[in-house]
Amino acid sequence: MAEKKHTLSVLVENTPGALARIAGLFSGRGFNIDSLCVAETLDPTLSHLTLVTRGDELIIEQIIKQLRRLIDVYKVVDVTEEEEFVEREMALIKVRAEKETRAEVLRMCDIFRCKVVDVSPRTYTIEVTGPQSKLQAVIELLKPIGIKEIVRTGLIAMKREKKSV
């Protein structure tokens, strides 16, 4: 079986130690977390956790079963197994913006619908949001100009609702 990326959507109790127990489950069994993003839901007693990991079907099945056994976990869904889902990530990219490269950086921002969120005499800080492929494309195009720093949120995902016919 081939190893592939899986995005898990986990509804968890918003209590101290809940995230540590989930991370401990992964580290204790030698599984890696590629990306992790957690935030409160509309209900302040619950948090939504989006976790990206890799593995074959048996490993992912084992991870999901073990997550469901944790006392803090209410629901686990492998959104990559759903028919349709939406995923996004956000990055802040600090890029060199000398006099000769500023117009080029702004042109790329326009093409990729990025926002310049901070300006200094020698840098622009750009906010880019979208699927991971979009972020990677922006990063690759900005590398020759000179990326000074990148901070990424990690992936968030949710399954799409069925469209009525």
The other form holds:
Amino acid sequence: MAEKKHTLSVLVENTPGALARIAGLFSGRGFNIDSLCVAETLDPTLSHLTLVTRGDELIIEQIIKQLRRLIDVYKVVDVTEEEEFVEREMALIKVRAEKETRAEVLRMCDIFRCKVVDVSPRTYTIEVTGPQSKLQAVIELLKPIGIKEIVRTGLIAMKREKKSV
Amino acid sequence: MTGAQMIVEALKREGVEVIFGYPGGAVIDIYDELYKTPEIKHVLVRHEQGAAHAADGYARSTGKVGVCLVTSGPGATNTVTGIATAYMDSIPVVILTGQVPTKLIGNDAFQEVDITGITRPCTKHNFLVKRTEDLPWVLKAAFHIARTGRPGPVLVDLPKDVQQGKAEFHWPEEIRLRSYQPVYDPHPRQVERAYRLLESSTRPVVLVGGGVIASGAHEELLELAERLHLPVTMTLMGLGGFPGTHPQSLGMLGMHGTYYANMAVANSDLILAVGARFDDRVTGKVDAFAPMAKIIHIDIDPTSIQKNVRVDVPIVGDCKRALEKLLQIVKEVGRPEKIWREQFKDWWEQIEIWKKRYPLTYKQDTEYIKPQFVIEKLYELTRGEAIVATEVGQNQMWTAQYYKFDRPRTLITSGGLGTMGFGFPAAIGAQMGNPGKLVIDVAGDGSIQMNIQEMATAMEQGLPIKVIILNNGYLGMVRQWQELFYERRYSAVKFQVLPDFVKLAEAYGALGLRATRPEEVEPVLKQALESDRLTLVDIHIAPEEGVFPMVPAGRATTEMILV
Ligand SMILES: Cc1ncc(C[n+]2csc(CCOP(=O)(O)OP(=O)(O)O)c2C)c(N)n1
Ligand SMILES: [Mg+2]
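Alternate state requested, the form predicted in complex with the partner chain (shown: the form predicted on its own):
Okay, now the whole complex, with that chain kicking things off.
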């Protein structure tokens, strides 16, 4: 069976052990985590977690069931299985910006609608937001110029509301 | 009320009759309350591992939640093997551990360990209580989680200042956890599909696991099997879920299962698995497992389904309710029993051929005592009515094969974790929970030494447990693997020194007996069974006897090594 990337949206009780339990589940059972993003929801007693993982159908089924089995896990949705969803990630990229390349970096920011959030004599720090494909494209284009450091948030995702009435 | 008072009050409200424990600085306040609470019996063990196993044996034999109380640090870590043992076999146990005061947590304080961290992967759930007022709710939740759904151990870590703090006691009569809602009722459509598969099958087998015992589904199972005339096989954990002496019983399957159980499963066209999880000791090489069979899988835990084998009809729910539903359909459709019998007639003929070809058997000896003979005798003399705990290794497998467990909760054995040293303390728990009953621990000379200190506990409580040591002078099961798969290189399996078990028994004030020749077995066992106190029987068995049949690890279950 083919391995596929899945984005899971998980609601968990906002208790001290909950995140450790989820992380432990993945390491203990040998599942992959590509990225993990956690924050409070509107209801402060629940946290929302977006988790990107890989595996064939049976493994993903196990991962979802194992997550649901945890006492603290309230809800698990495989966003990838939804017809339409929005995925976003943000990256901060510190890129070398010497005299000869400064203009080019700015031009690229313009094209990709990135923001320059910090400037030093020899670097720009750029904020990029978008689907992972866009982040990947920006990173690839900036690499030849020289990326000094990069920090990514990991993916967050949300199901789209139905458009028809 | 103080926190300690609240803890004891909560235990009373949960109907706890007995606690197995060991005191220390971090639980001294709780012990002070227990001192004033004669309605809760406290059993002082000699090692915290013993307390955890005893609480587990109490739970397995009674169906109630077992409770264990220990201090922080080493007291807590000593229970970990016991917790993992209960976890692997889905046994409801609540473990209360003391903890250093909240303000010292994280400071590497004296006798501090992160026990909730340590036990996270081997508990169903655990709690660290930070405020005294949370105690009633947390304890209620702990018992609720331990006994509902797929049962399991729940640990509650209790910092000393939480025990000493004061708050009002509000006991929640009902508890609802939004994130924990086990599904009990099976999906009716799935059960109908299961029925239709049964109707169209010609070579069915029922595979009984520990879930049948946990959910108390043995009566429904018996009714279904008899009505449809289905062959039934059990996992180690399922023994007792269906009567071992029943003509439709094929005995245990798997690595040390009967030839006919493994052949029947391998050649079946339909497996009805009830509360079993298709562990590797049951399936052997998964790709070769029951290649022609469709599988119906009833289990309360969705993760058990589709984990190891592909399943055609998954039924998530309580085994008892699912079988009730299935029986209801059987009755509604009202197919005469004669037709069912007719349908499986050829299949039963084939099974009878397998049974005749390789029955469960061993070679009797005039010189050496055969362990199988000892278990057979034990079965005969107790009329199959004892609660039998086992240790782990060959002793465990011989017991599983030759003691025909007819009723649920009569075999107390560590299946999933295979914990040596489990049997004896578990027998203590079982005897505490079943004061009038005969409780036996079938032991190995290796395993019994892992928790031998609990002899003192059993003596102190006046428990007339019978420990039958099948003494082969070896870590027998490991020796058997070395004999079969490592060209007899017996590395670290022979004890150069063994205690004199008879004298050891006497040193604890118990009765010690010994048998070294076959003709001594019956009189010695009789004497032990007649004794009204703790009795240890040292039976010197044929040192290199093996457990057969045996499916080598990782091979197809049809590739059995027979006697
Ligand atoms: C705590 C623990 N340590 C090691 C093992 C590995 N092991 C499995 S069976 C066995 C031998 C048990 O010897 P004994 O209790 O004498 O039983 P026998 O097999 O001889 O009947 C060992 C060492 C285990 N199951 N549990
Ligand atoms: Mg031995």
